[in-house]
Each structure stands twice: as structure tokens, then as C-alpha cells.
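The chain below stands alone and is given as C-alpha cells, in the form predicted on its own.
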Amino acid sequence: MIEILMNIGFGLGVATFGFVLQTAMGGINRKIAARLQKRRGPKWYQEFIDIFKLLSKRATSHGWIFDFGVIMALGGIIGTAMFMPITSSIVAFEGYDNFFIFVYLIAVGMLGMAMSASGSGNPLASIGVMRALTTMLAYEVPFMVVVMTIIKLTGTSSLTGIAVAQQTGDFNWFMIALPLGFIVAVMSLMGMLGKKPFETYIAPAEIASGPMVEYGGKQLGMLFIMHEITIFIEVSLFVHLFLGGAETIIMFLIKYFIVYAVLNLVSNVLGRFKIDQVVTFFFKWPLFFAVVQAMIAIHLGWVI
């Protein structure tokens, strides 16, 4: 019993670490993007100030579904983050860092968000939810094909196991070993993070930020926390699957920062697709590359 409680506490610590890390990273990258545009930009800790200020304010309710969905979304994402390994040896629930656990648990948070936004009664929120679920279906298909290829090659679906296989020399980093799959994963990660050109479900100029349109105060603050932890989960998955994970926290932070900073900079120079263009794009070249990479790696045995 004591061990279970310690693991839960450790897991909550991982989720808190993810929130602090990503919120700081987000502030730093806002500063970088501003300097590239010849602006000073906000302070790097401005996002912390914004979140805590929102948590101190009142929020308007649109019914119990609207309120419960926010709690469900945040709780689902925190629960998902608790299973995330930081390094090969820092794992809250050893043996449960299975890729499929993350697939199932993160869906709880996403569905909670969809339920809450739809419960607001605002048609723009419903449009944003439909766009978000459509985008999710589009990028997950090619991404899952690539991940299934990695699982087949390594013989394990454990994130730690996949990372160790790259660290011990059984495989090169899958960024190198599966170059086509890596390209697909980068594009899919941009879709997961809602970066341009795949931010159609937010689209402020079209649908007033979509799912977020009716939120304010504490509820919006909770959703910002959920958003930061979600990004932490998705970028960490990418690091473990394609960049060999990390043997130390310092190496994890370096890889994490590079991945997020590069995608953020690319996003800042791109426009936004329409929703039909997003679906057509992912079901065209990324899916084709993912299938070709799977055939080359599994059936032909050609792995760099």
C-alpha cells in the first residue's frame, strides 16, 4: 500500500514537472519568436502569471456537463502524464509506460474537452470540436502506422524499452533508422500540438478559438494547465520513440527543447490549412510514406 501511494505521489510529481517545464518552454519560445519578428515579446514567465490570474477569477457556468467536462479533461491528462517516463530509470509506474496506455488515457482528456465545449451550446465551440476530432483522426492514422513499425522492430510497446533499444545500439535512433517514418512523425506531431498549418480547430479569425470560445476564469485556467501537460506528453512521446529517449534529465531537457523550439519556429512562418485540406494532406503523403516505411523496414528488413 505504501509503495502504491509513493508511486502515485511520484506520478503526480511527473505531471507537475511536465506542467512547469512546458509552461516555461512555451514562454521562452514566445520570446524567441518575438525576437525573430523584431519585437521584445512577453517575459518568459508570463504564461505562469496568466494561468494563475485566471485561476483566481470567477467563471460562468453553462450547466453541469460544461463544468464536469473541464474536470474530466484535466484529470484525464494528469492521469496520462503520471505514466510518462522522464529518463530510462525515472518512471513512476515501472512496467506501465506502455504506448497503448497513453493512447487510451489521453483520449479521456480529449473527450472530456469535447463534451464540455459541446455542452456550452455555442455553435462555434461545436464546430471547433468537430474540427479537432476530424484532425485527430487524420494525423493519428499515419502516426500509428509508424509507431506499429517501431513496436514490431523492437518487440516491445514500452516507451522505456524502445528508448533503451536505441541507447544500447540495437537500433540507431529511429529518426535515422526510419527516415520516412520520422518525417511522418514530425508532421503528425505538429497536428497533435495544433501548430500551423494544422490549427484549424482553433482558427481565431474564423471560429473565435473554437472549443475555447465560452471559457473564462477558473475553467480557462484549468484548460490552459491541461494544454501545457498535453504538449508535455506529446513531445515526450516523440523524444522516447524517435530520439532515443534520455539517460539523464539534462539530456531529456535538451532534446525536448530542440523538438519544441524547431516546431514552434516552423509554425510561425506557415499559414493555416482549411479542414478539408488537413484531412486530404494526412491521408495522402504522410500515410503513403508511413506505409512505404513499414514495408521497407518489416517486409524487406531494411533498417539503417
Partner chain sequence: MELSIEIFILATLAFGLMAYVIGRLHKQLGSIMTILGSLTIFGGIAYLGFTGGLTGETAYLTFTQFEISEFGLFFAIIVSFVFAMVSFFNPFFIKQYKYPALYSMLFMFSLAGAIGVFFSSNLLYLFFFFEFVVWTSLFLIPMGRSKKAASWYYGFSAAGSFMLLFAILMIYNANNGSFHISGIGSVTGTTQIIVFIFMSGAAFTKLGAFPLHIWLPKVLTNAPDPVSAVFSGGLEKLGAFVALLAIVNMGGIGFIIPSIDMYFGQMIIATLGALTIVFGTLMAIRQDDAKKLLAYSSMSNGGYILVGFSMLTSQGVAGGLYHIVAHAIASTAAFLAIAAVARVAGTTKMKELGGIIHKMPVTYMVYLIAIISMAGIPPMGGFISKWMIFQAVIDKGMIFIAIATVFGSIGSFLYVFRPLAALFLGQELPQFKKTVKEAPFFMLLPMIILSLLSVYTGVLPGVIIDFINKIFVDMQLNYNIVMNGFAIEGYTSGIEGVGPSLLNPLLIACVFGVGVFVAFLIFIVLKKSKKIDLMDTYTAGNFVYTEEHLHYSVDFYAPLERLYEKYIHIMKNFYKSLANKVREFGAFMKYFFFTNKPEITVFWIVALMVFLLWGDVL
The other form holds:
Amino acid sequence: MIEILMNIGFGLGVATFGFVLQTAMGGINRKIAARLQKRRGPKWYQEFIDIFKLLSKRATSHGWIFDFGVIMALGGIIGTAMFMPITSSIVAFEGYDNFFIFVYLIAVGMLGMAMSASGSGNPLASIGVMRALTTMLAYEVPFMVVVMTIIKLTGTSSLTGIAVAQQTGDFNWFMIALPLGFIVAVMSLMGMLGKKPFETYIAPAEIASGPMVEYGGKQLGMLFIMHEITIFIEVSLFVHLFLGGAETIIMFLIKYFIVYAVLNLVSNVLGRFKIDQVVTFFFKWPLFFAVVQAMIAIHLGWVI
Amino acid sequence: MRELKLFLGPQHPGMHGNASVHMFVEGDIIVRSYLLPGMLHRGFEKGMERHSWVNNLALIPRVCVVEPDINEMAYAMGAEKLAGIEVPERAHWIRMIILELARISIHMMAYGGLGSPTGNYTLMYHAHADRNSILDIFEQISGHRIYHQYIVPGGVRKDLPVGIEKDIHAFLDDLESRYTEYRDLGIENPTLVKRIKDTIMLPESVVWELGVTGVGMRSAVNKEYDIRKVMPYALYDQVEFEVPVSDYSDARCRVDIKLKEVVQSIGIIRQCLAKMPEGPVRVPMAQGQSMRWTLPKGHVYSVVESSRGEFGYYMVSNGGTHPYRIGVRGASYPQGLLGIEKYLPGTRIDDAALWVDTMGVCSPEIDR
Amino acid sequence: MSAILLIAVPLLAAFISILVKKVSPYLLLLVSLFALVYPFFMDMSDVIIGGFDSPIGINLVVNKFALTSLIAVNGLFFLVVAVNIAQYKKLSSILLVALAGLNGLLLTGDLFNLFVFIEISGIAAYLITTTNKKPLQTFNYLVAGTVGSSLYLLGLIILYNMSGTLNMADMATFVEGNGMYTLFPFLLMFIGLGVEAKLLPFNSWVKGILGHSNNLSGAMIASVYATAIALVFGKLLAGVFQIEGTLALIIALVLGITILAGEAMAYASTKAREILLYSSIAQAGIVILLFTVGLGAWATFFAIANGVSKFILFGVVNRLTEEVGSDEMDQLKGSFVNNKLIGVSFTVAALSILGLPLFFGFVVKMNSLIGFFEPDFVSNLPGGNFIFPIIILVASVIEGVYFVKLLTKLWYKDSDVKVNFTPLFKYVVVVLAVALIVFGLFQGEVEELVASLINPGGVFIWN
Amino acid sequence: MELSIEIFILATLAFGLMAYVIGRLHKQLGSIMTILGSLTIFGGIAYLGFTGGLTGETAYLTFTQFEISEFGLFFAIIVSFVFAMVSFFNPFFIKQYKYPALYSMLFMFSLAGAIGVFFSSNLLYLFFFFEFVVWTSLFLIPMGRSKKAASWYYGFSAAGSFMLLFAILMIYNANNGSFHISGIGSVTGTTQIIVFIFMSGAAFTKLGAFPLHIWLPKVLTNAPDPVSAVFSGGLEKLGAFVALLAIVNMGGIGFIIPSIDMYFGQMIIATLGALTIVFGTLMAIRQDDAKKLLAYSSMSNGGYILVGFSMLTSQGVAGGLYHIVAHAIASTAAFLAIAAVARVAGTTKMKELGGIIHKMPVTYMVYLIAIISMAGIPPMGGFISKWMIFQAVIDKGMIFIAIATVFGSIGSFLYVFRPLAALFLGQELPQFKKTVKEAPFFMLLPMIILSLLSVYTGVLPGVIIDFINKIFVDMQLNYNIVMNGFAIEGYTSGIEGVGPSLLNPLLIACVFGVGVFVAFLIFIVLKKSKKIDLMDTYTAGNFVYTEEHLHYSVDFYAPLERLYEKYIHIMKNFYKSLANKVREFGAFMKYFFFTNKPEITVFWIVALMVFLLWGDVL
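Complement to the form predicted on its own: the form predicted together with the partner chain:
Below is the entire complex, every chain and molecule, led by the chain shown above.
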């Protein structure tokens, strides 16, 4: 019993760590992006300030589903983050960090947010949710094919298991071992993070920030927290799956930073697709590459 | 089938300017839409009647916020014609420099504005940075950044400051050197091309139907119709420039023409700087107190080429200190008011902001 | 008591009824009741007529098959008569002749005698169809029927020339040895009977007759006559004919096309009566098919089940048509809303034809199909054991679709169609529907009954 | 206590008759009989089944034989449970029907038929009950919205059942005249392939799988609302039953494809299952009618069952079986929730609905839980089954099947969310502000039970996994799912390569609970928010008085739909043109043979003779 409570406490620690890490990373990357755009940019801790300001403000609510959805969203994401390994040894629930948990439990958070947004009664929010779900349909399929290839190769769907398989030398880092798959995964990760050109569901100029349009105050603050943790989960997944995980926290931070910063830089010089272009894009080359990669790796056994 | 109503503006990030487009949507296709002006209605035309000819100088730039100098030019030209004032040659050259700088500024802003609806904010910030450099130059010349009130009847307010040519040349060289970079970031960017190519069409028939002028017309009908060519004002007949045209007017083509006009303007400014003689820049408008300046009875229509097309002032004087009537032909009036009602339906909500943007709708012109 | 009475009494009654017009309807009822009851008391024996022994003289064969057929056909006949006689009193004599003819068909053991009875019952049928008031159609029927019986006769003459016998049993033994030479006469006889049995290329009369039928003629032709002819055909196919070679191919083609085309035509129809008539063409095809391949026992019951169902279906539809004035499906919409009892019976009959469980049709259809798949079953038609079951199943699917369409239209539309059915008719229909259910439920008993038609060798009994 | 299964069947029939008789006197009382009846049957079968008190002896229905098998019990419990839950809705809907008493009777009859199917050991009588279900359920359908659906249903069902019959007869033929169910496994050679094809065909029809799915959306849309729930949750599972018999029981059919080590037959079934998933998903996404949407989702979930079965591994088959449970519960709940809405709002078209949540919060929660399960999100039952199916597909390394399963899984987020947003959430439309109110208690009761079960199956899968293991033993399959405490560990059959992968649903649920608790704490300690109404919304400075103009429900996924709307009618058009071909053929034959011209008859007579002579002489 005590052990379980310890684990849960540990898990909450991971979630908090993820929040702090990503919020700081977000701030730093705002700075980097600003330099790219000939601006000075805000302080690196600006995101913390924003969130705490929002949390402290008095907000408005559109009814119980509006609040309930926010709680469900944040709760789902915190729950997901608690399973996330940081390094191969720092993991709250050892052996239970099944990849599918991340894919599906994260969906609870998404669903909660979608529900809350639709519950606000603003049509733009519903359109945003529609776009978010459609984008999800687009990027998940190629990504899952690549990850399934990895699971088939390593024989485990545990994240630490996959990371350890790369560290012990059974496989190269999968970004090298499965080059095509890696490219696909990068694109999918951009979709997951809502980076341009797949930022369609935010699209301020079209649907006024989509799902977020009605929020303010603590609800928005909580959604910010949720958003930061979501990004933490997704980038960490990527690190563990393709970059060989991490032996130490320092390595994890470095890899995390590199992945996030590179994506951020790439994203900043691209425009935004329309929603159907997102779908056709992902179902054209990335899916094709993913399938080719899977065929090569599984049926022919050619893994570098 | 039930319709959904969406609002584009006035607080919407996709709408620049204080107007609102109401869109009735089925799925994501706009089935009905109309412009709701009035958010900015300050009665410019009526206001001009209540101010003296000179006081109006402070009011007219506000008719188009982003591109104020054309208002000043049109007003000045009209007043000069009514009063029969001959403007010194140097003033003409300076006016052309100002107008072309303003043209670069607004085109850069429009080009950067492409970044906003398509999400490429780097493009937007870069373009705004360049516009900012132009505003710096304006500040040096006139002391103001946006509303300069620099072109006045009778010439320009004062001569160029010393050494400004160097700054202008430096800026133009810098801009020219980054021209390909701009293209790569914007209209050559594959992600943006997907958004703007072969979409938001402006067919020739619509041009004639609505009376679209300027970039919209030149992009669609393959005619070099440019006021600077066909009815040269200032000394545009003494400089050489090419008018970019096309007969396939999608969003990308129109933006492309704007970008080409930036190059064109750079050329014009260089020629102006080279050909500009020394001399006076202003003749006095009238003897005595300027507030009591009266214009002879009569009416005149003065027209200039703005970034969006033919921009004109129709001025009627009854011989008093105040104008009797001033009418403004806003260049984006046809596509802004009629086009939104008639041709925005059928496009998708994704494209609505881009439509308004690339058609060159400037809401204060409509809402004057 | 002799089986001859079944033929003689109706003929005698017919003669009397001409003389005493007033009592003729009662006489008819009485005689047909007698014909229904009498077979229960008959011995199973050959009856020799005219004092000559069987290969030479004419004989009547009374066996289980004949008894079953007699009970079924006479039962249906009695019901048809009982329900309709009030309306068609004038036809009493003709109906009596028809009864005699039908009984003769089922009983006779002589091929030429069979022709005589075909003609007798045929003439009676032509006269019955005159009540449709469509003379041209009746004339067509007459022509077709006559051509058919002439062809039968022609075939018979050839056979007689070859074998020198007209007795069925005798003929069967002859045919066994000389299969090859009998193909041509058999084809002629097959065609001749095919006209009456509604097989496809020869049945153009059916539409004219059944498509305009009334209460009497519809039930009579589609139910009583169809059953009787099918059974007689079955008797010949199972007992006399030997089908092989090209003849088998022709017959297989004819039957396959009859079944499929019948269903397709019914599917393409929008009139209730047309649907039923085309469906009965397909059903006739199936029955003949079962007889041909040697599943005679179940074919007998198939024919009976079909006869019972068709009695209900035609009876109800004709009555509805009479009342509504049209037999278009859309006009009949919602007819059962106010006639639930009739509706239920109609539904039962239809479901039975479709072969859905709980109903008699299921038992016969299922067992017929199982017959094809018995491990030691060998089909004597080309196409092996599997083609025909598939044809039957495909046909059943098409059949199901249009019947369900018909049923949903009749049941589930709001309408104020109110049709009066006579209490007697209602009663008869309900009893028959209940019978269909009862036979469907007590499958074991039915199977025993059928088993009794099959002798130990597994061959369908003919004599 | 021991009872024969025939007692249950007879009792169900008796309840049906009683419901009819009472229903003639009083509509609602008759339908209450269906509640009593189906609850009794469910209770009896479940209780006796678990305690081993069921026997297959026949004293009355002597023509057939019953055997109590674990898988039969499994299906019977699920289906009778679905019937029992749905029956609670009957009294509230009975007034809408044209023949209320008949409805109650047929409702019970189809349950009887279904139970008969699951326990028959005589294949012929399995078919008997199978057909019995077809026609009893057939007449329930036209009491709903459209009469046409019934003939589509019958056409496909009949085709399916006759395929089953043909397979059964082939088995009979191959097994020397034995109809026993064990004969399925003992056919060999070409017969085996034919039997496999036809039985799979039957399973596909009943399950509504591609390409025999056309009837499913039509029926589920147009049938009366409770009947749709019965079809989706219960009767459709007859197809799964046949699929289990055919696909799993018969094992691999055809040659082995070497590179993926699978039989050709497996491959075909898996591919068709995958197509079913994709097709169902794509179609569900574009539906405007909530019931039709759920209908296509049923189809897509049927595809998961097929894919799971076709893998022929422990996890695959167990996943398929688990999915049957999870989907039966979730789909019934979802259909019931929609039915509850339809009852008060009078429509299931999403473009006419909106903001129902404000008046029907409980129904909303039921629907929410149901769709979470259907989308395969923890902590609901659907997650467990989808996880197992995923694992099985990955273990086999089948890329294209994997794509389909992922696509269906993510796609299900899309389509289940659509009713959520358009029907329950969004602006509260003025026409519903007065009329709509929460469903009465007895309608909520089954929905709540189903929701709790959805959660239960998602958190504590042990009971069902044990049951599935028992089925494996019973069917003599070499499969096994190992439970490690509350976690599912994998399998120990030893043939399959990939090692164990742990999943602990209880832990996931707990962690999720902790997460929500933390979020709730954050929410509650912060300043209370001000309640504003829905119209107080971001409208860009415009005053709006028309709520209905601010509700996004029409063409929800328009951009996505546009990408494939050209291709959606392919199968439907195929069947329509098939029907037209039959009709044309019939019309042609009619025109050709029935023209009142005797000479045609003569012509054919001559033609046949010539044919005969030509065949023999030449």
C-alpha cells in the first residue's frame, strides 16, 4: 500500500517535472523563435508568469460541462504523465509504461478538452475541435505504423524496454536504424505538437484560436498546464522511441531540448495547411514511407 | 439545412481593420456573407466639409490608415489644380520618393500580412521590420511615422534632411539583397504555395463587373493599366518602370505582383534620387493667414495609383474657406463591399481571411 | 371398396347435377367431401378395370403416394369449393367433372388413360377459367393446353409403338433397358406435361389466367390443379421416365431457368397477383426438379405445402383485389391493418413458402435440400449435387425479398382499406394457416410420414 | 439446481405469448412482460451458467439437441443481458408502434431464437433458430421509420443464412450424415475451403461486415429505437458467434503465406475485417443521423472482432471475444442514450438537435462513457479489447491490417465525438428549452447499469478473461491469456514470438483517478468562476439573439468528408444494380415469354426438339 502511494507520489513528481521542464523549454524557445523573427522576445520564465497570472484571475464559466471538461482534460494528462519514464531507471510504475497507455490515455485529456470547448457554445470552438480530431486522424496513423514496427522489432511495448533495447546495443538508435520511419515520426510529432504546418486547429486567423476561444482565467490556466504536460509527454515519447531514451537526466534534458528546439525552428518558417491538406499530406508520403519502412524492417529484416 | 453564423472581425485575428464580415456557413463553405461596416465610421467626408482647406490636412491621412500618403497627394493635387498653383520640380521628385517609399511600405505590409492568415509569422515579422525601417526614414523626413502631413498643396512641407539619400540607398540595397529570401519565405514556400496557389480566384469578368482596379485588375486582365502610366501625375512620365501584369489571378499571383512592384518602386526611387534637382520645395499656398485660405469656385477630380488601385478625390469648392463637398473613391471599395457579398460565398472559412487579405480590402476606405 | 368410386361418383354426380340444377351445389359439396374422406378407407391395391389384367387392361394404382396425393388434392378441392360455391353455383357440374378428372390423374396406372384424364380435367379447367371473363386468355390457355396434351399423346404413340404397352409399370421396365431410344418421346411428353405444370418456355398461358383470376379460378388453378399436375408429373418422372444424356441437360436447363426466371419475374412485378403467379412458376419448377433428381417423397410434400400456401395467398389476394379494384401493391397498402386474422394467415403462408422455421415450408424445404446432401445421393441431372441446391437457395433469397416487400406494404401502412371476408373463408384460411404451423412444429411426425413413402431401398415408391 | 436450456427457450416463447395476450389488453403491461421475461431469462442463464446448473437434455423439443458449451454460454449471457437492458425501454416506446402486442411477442421470440442458436449442437437446428431469429426480428423493423429497411434486411439475412445452410449441408455431406456441431472441425480438403467460405459469408452478413454490410445501417437507422440497440448489441453478435465457429474453430485455411506465416484464409478474413473497419469508420464520420452514425460504428467494431479472430493467436481471439462484450455493452448504452433523446426530442438528426445536455445530464454521461469505451480509451472496456487486438496484429507484423485498426481507432474519436458536440453540447436550441426533460428513472436504470459495466470491464477484466480462458479450454484451442494479479501479462502458448507486455487496467484507472483528483484540487482552490450563460460568448462585438445560428452541427467533418465522398456509394450501388439486374432479367423474361402469343411456346418446343436431335444425332 505504502509502496503504491510512494509510486503515485513519484508519478506526480514526474508530472510536475514535466510541467516545469516544458514550461521553461517553451520560454527558451520563444526566445529562440523571437531571434529568428528579428524580435527580442520575452523572458524565459514568461510562460510561468502567464500561467500563474491566469490561475489567479477570476474567470467565467459556461456551465458544468465547461468546468468538468477542463478537470477531465488536466486529470487525464496528469495521469498519463505519471506513467512517463524520464530515464530508463527513473520511472514511476516500472513495467507498466506501455506505449498504448500514452496513446490512449492522452486521448482522455483531449476528449475532456474537446468536450469542454464544445460545451462553451461557441461554434469556433467546435470547428477547432473538429480540426483537431481530423488532424489527429492524419498524424496518428503513420506514427503508429512506425511505432508498431519498433514494437515488433524489440518485442516489447514498454517504453523503457524499447529505450533499453537501444542503449544496450541490440539496436541502433531507431532514428538511425529506421531512417524512413524517423522522418515520418518527426512529421507526426510536429502534428502532435500542433506545430506549423499542422497548426490548423489553432489557426487564429481562421477560427480565432479554435478550441481555446472561450477560455480565460483559471480554466485557461489549467489548459495551459495541460498543454505543457502534453508536449512533455509527446516529446519524451519521441526521445524514448527514437533517440535511445536516456541513461541520465542530463542526457534526457539535452535530447529533449534538441528535439523541441529543432522542431520549433523548422515550424517557424512554414505556413499553415488547410485541414484537408493536412490529411492528404499525411496519408500520402508519410504513410507510404512508414509502410515501406515497416515492410523493409519486418519482412525483409533490414535494420541498420 | 441549418446555417451557422460566423463573424470575421472586428476583433477577429484574421481581420485587419475595423470591419466585420458576417458569414453564414454550411460545413466549412460560406453560403452567404456580407460586410458590416460602421465600426470606424467617423464621417471623414462630412468632416472635411466642416474643416477649412488647411485643417483637412490633418484629417485626410486617416482615410486609409496604412497608406496615408496617397490621400495627401490626391488632396494636394486637387487643391493645386483648383487654385492653379505650380509646384516646384524638386517637390515633385520628393513627392514621388515619398509615395514610392509608402508603396514599398504597404506592399511589405501586405506581403507580411500574407503570413498572418497562413500562419507564417516569421514572414510577417520580417516584413514589418522592413516597414519599420521605412517608417524610420519617414520620421527623419517629416518627423512623423504614420501620418506625415508632408505632402501639402504647393509642394512638400520642407526639404529632405541632409544625408537622407544615403539612408534610403542603404535601405533599398538591403531590401533588394533580401528579395530572394523574401520570396523563399513567402510565395515560394511550399507550405504557403499550397494555400495560395490556384485558389481565391479573381476572374476577368469579375474585374469588369465590380470595377476592380490596381493590382487586382492588372493580375487578371493582362493590361498595363496603371495611373502612373496612363495618366501620369507628378513626374512619373520622366522615370522608367515596368508594370507587372498577368492574366491568371489567384492569390499567389496577386501577391507576386505586389512583390514585383516593390522592385519597381525601388527602381523609381533610385531614378528619383538620381534625377532630383536642387531648388525650392514649396510655393506658398496663399497670402496671409493660412486658415483663411480660400480656393476658387470649381470642382476637380484628382486621382493617384494606390497600392490597391485607383484612388481619387473629387473636390468641390464654392469659393469659401471650407470645401463644399469632398468625395473619396476608395480603391478597395468594389471588392470590399460588393465582392464580399457576391464572391466570398463559395470559398471556405479557411480562406476567408486570406480572401480579404489578398483582395486588398482596406476597411476605412469603405467606411469613410 | 374400390378406388373406382372416386372417379365414378363425381362423374355420376355431374350427370345428375345437370338434370337437377337446384341441388347441384349441395351435390358438389357432398361429393367432394366424399372424395376427401373416402381415401382414408381405401385399401392399397391395384384396381383392374374392364376385366383385363394389368399390363393389358387399364388399372388404377392405389398406393401410399396416391393416397397422400388424393387426400391433399381432394382436401384442397373441397376447401376451394366450400369457400366459393355460393358465388359460382353454375359451375357445379364442371367442378364435379374436374374432380373426377383430378382423381383419375392421381389414380391411373395407364399412360393413355392419363391422357384422357388430362383432357377431362383440362376441359374442366378451361371452363373454370371462363369465370375470369377474359375470353382471349382462356382461349390461349385452351390452345396451349391442347398443344401440350397433343404432344403428350404424340410421345405416347411413339412409345407405344416401341414398347407395345401403355401400362406405367410395364413401361418402366421397358424403359430401363432401352433408355437411349426413349429420349425423344420422353421429351415430347415432358413438354406436354410441362405446359400444364407451368415450366418456363411453355407456360405463357399462366399470366393470362392467374393474372386475372378470381376467387375460384385462382385457388383452383394455382393450388388444386398445380398440386395435382405436379404430383402426376412426379409420378411419371420418378416411376416411368429415365432421364439421361441430352434430355437430362435439357431438363436441367429448363428447370433451372424456370426457377430463377420465375423468381426474377416475380421480383420485377408490382402487382400482387403477378407476384404470386410468377412465384408459383418457380415453385412448380422446384417441385419438378425434386421429382426429377429422385427426391420424390419430399417433393410430394413440397407440392402439398405449396398448394396449401397458394390457396391462402391467392384466396386472400383475389378477395382484396375484388374489393379494392386493383391488384397493384401500392393500392393494397395497409390492407391487413383492419383484417388482422387474414393478415396473419397470409403471413404464415408466405413465410412457409419462404421456408422459414416454425412453418411447414421450412420442414419440406430443409429436408429436400438435405436430400441433395445425403452422402449416398447421386443426382441424375448434370451439375452434380451442388448446383441445384444453390439455385434453390438463390431463388429463395430473391423470393424472400419480394415477399417481405409485399408483406411490409400490406401490414405497415396506414390506410382505411376494409375488406369483408366471409366467416367461412376466414375460418378455412385460419385452419390452413394453423395446419402449416402444426406441420411445421411437429417435424418428427412429418418426417415419419415421408419416410413411409420411401421403401427400404431408399427409392421413392411408385408401385 | 439444474435446468435444461430448452426450459429457457420454451419459457421465453411462453413469455412472448403472454406478452402478446396481455399486450392485446393493455399495451404497456404487455411490454412490461418483456422486461420480466428477459430479466428472468438472463438471470437464469447467467446464474445457472456460472454455477454449472445448465443442461442440454431435451424433453419437449425432442427433434433437436442442445449442449452447454462455454462459448454458447458466453454469447447467451451477453445477448440475453442486452435484451434485458433494452426491454426496460419498451414500455416507454410501445405507444409509437403499430402493433404493440406483436412487438412484445416478437421481441421475446427473437431472444428465444438467439438462445437456441447459441446452445444447439445440431447444426440443422442451429440454422433453424438462426432463421427463426431472422423472421421474428424482421417484423420488428418496419415498426420504426422506414418499411424498406425490412426487405434489405431480409435479403441480406437470407443470403447469409442460406450460406450458412449450404455450409452446414456440406458438413453434413462430408461427415456421413451427421449434423453434430463438432463436424465443423473435421471437414477437410476442398470441402473445408467451401465450408469456410460460406460460413464466413454467413458471419459477415450477420455481423454487417464489408462487403455484406448494406443492411446494417439501414436497419439500425430505421428500426424502432430500442430495436436498434438490440440489433447492435445483441443480434449482430450472432454473426460473431458464427465467425467464432468458422474462423477460430476451423483454424487456418488455404496455403501458408511464408513471409508472414499466416494462412491465406486468415489473410482474407483479416483484410476484409480491415476494410470493414475503414469503411465503417469513413461512413460513420459523414452521417448526420446519430443512429446511422452508431450503426456504422457497429459495423466498424464488427471489423475489429473479425480482425481479432483472424489472427488466431491468444491475444487476437481473446481480444475479439473481449470486444464482443465491450462493444455489446457500449453500443447498447449509446443506442439507448440516443433513443432516450429521440423520445423527447422526436428526432435523431444532429442538425436538428443541440444543447440537450442541459436538460439530460445523466443521459449525456451515459453516452460519454459509452463512446469512451467505443473509442477504446481507458478506463473502459473497449480499451482492453482494442489493446489486445493491436498487440495481436503487431505480433503478426501485419502492416496493412495495423493501419486499418489504427485508422478505425482514431477515426472512432471523430465520429463518436460528433453526436457529443452536435447533439448534446453546443448552444441550447430554443425549441428544446421547454419540451425536453431527463428520461424517467426506469430508462436511466439500464443505461446506468450499462455504464457501470463499461467501467467495470475496463478496470477489472479478470472475470471476463477467465471466462475467455474457459472458452479456449472448451473449444480445445491452444490459447491462453495469463493474468498477473490485476494485470494482463500476455500469453504462454509458446508458439508466438513476442514476449510479455504488461497492462494493468486497475492501475491505469487509479492513476487516472489521481490525476483527476489533482486537477480537481487545482480547480477547487482557485477563485470561483462567474456563471454566465451560453449566449454570452465570443461574437466579435455583435449582439446575437439567435442561438440556432451559433451551433455548429451541420456537415461537421466537411473538409474530411470531401476527400472521399466520391467513393462512398460503391457497394450500395453495386447491390442496387444487382437488384436492378434481377429486375431487368425478370422483366425481360416476362416480356419474352408472356406476351399472349402462343407461337412463342411453339417456337420453344421446336427449339428444344432440335436441340435434342442435334445433340444426339450430330
